[in-house]
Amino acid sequence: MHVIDSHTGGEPTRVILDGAPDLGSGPLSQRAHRLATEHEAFYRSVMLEPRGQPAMVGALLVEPVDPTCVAGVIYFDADAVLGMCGHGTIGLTVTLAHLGRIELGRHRIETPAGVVTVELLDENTVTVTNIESRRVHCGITLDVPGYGAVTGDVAYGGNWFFIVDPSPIPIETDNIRQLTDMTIAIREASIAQGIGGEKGEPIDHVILQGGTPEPDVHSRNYVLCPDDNYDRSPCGTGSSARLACLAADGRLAPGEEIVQQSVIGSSYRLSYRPGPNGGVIPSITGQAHVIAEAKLIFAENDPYKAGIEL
């Protein structure tokens, strides 16, 4: 299996060029469902140690349905197939340029959540125009075992988020274990209490928002991903959901740009324009760097061929 690895603000992406199962044709949402339900062992083997690493997201290149798109992609981590991935789209764009498949300028990429537009500004810098994002619940209070009442918003940015602002725990690297434990408890509580999307979609990510003393940075976040690892980047789909909340509260004007920082200090530049359906069209600018090109081997006599499952 031929793969190229990159990181976006510290968050790893593994682009799979060949060697994946045949998912057939048709809409990417159907192919993503097929990957999730029929090939779990495949995507987990690519993401889990010893081949993968915590927080890594896979980007499986597939043929797009829309002929105006330069690529189709299905994202996944060790625990779930994702509708969209912002950091992964930045990493994929830089990888496609590294392969000589695209040049500087604007391009369209098809994902299971819809078509997104990317602009490659230089060999490392990409602006992603995401799908329309929206807040669906404001000020929902959960009863979180071990933490009590926790209030936040439910928003969609390509994945489903429960967003707590402000965080009851400072967003600092020394607190990552505490932040992880709390956000896992919040996600479990949201699912147990039936809090999610309009059609009952479960929360798959949790964001804790915090302040920062840096004058040019709007805020810091901690983002829990489906595999219970934290996002090293500020999370593209999470930033999109966050923009929807800021817009709904009148706390950010259309076109106004802010800097969102992650728990490790990496950053995105964010802005939005109003969407046609009452939400927002997010713009996310970040940097990715290619770090490896490899051929993955799945030997039959390897006792950890399927990955290390604990």
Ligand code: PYC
Second form
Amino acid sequence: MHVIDSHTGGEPTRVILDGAPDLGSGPLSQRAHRLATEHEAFYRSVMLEPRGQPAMVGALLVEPVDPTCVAGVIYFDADAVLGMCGHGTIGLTVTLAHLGRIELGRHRIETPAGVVTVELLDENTVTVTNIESRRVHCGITLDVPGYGAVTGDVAYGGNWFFIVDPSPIPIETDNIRQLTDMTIAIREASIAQGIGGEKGEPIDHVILQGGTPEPDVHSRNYVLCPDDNYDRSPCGTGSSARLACLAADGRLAPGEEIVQQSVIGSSYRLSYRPGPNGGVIPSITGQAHVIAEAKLIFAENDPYKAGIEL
Ligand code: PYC
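Structure of the form predicted together with pyrrole-2-carboxylate, please, following the form predicted on its own?
Let us now look at the entire complex, which starts with that chain.
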């Protein structure tokens, strides 16, 4: 299996070029469902240590259904198949350029959540125009064991987010363990208390949103992913969900650009335009760097062929 690894603001993406199971030629949402339900061992073995690393997101390249798209992609981490992934799309775009498959300029990429547009601005810099994102619940209060009442919004940006703004814990690297514990408790409380998307879709990511003393930076976030790791980047789908909340609250005008930092200090430039269905069409600009080209080996006599499962 040939892979190319990159990172987007510190968050790793592994693009899988070959050697993956055949998922058929149906709609990408159907192929993503097959990956999730029939090939869990495959995607976990690629993401888990010792082959993978914490926080890594896989990007399985597939044939797009829409012929105007340069690629189809299904994203996943060690614990879930994702609808969309913003940092992964920036990493994938830079990887496609590294492979000589695309040039500078605009391209369309098909994901299970819909078609997104990318603009490769230079070797490392990409603007992703995401699918329409929206807030579906405002000011929901959860009873979070160990933390009490926690109020936040539920929003969609290609994945489902519970967003707490402002965070009760400062968004600092020294607090990563506390931030992780609290966001896991929030996600578990949201599931236990039946809080999710419009059709009951479970919350898969939690965001704690905080301030920053840096004058040019709008805010800083901590984002919990399904594998209980935190996003080293500011999270593209999370930033999209956040833009939907800012727009719904009248806190950010269409076209106005803000800088969003991750907990480690990497940043995206964000803006939006109004979407056709009452949400927002987010625009996310960030940078990715290719860091490895590798052939993964799955030897039958390797005791950790399936990855380290604890
Ligand atoms: O950037 O959308 C994102 C993302 C999702 C999970 C990790 N990163």
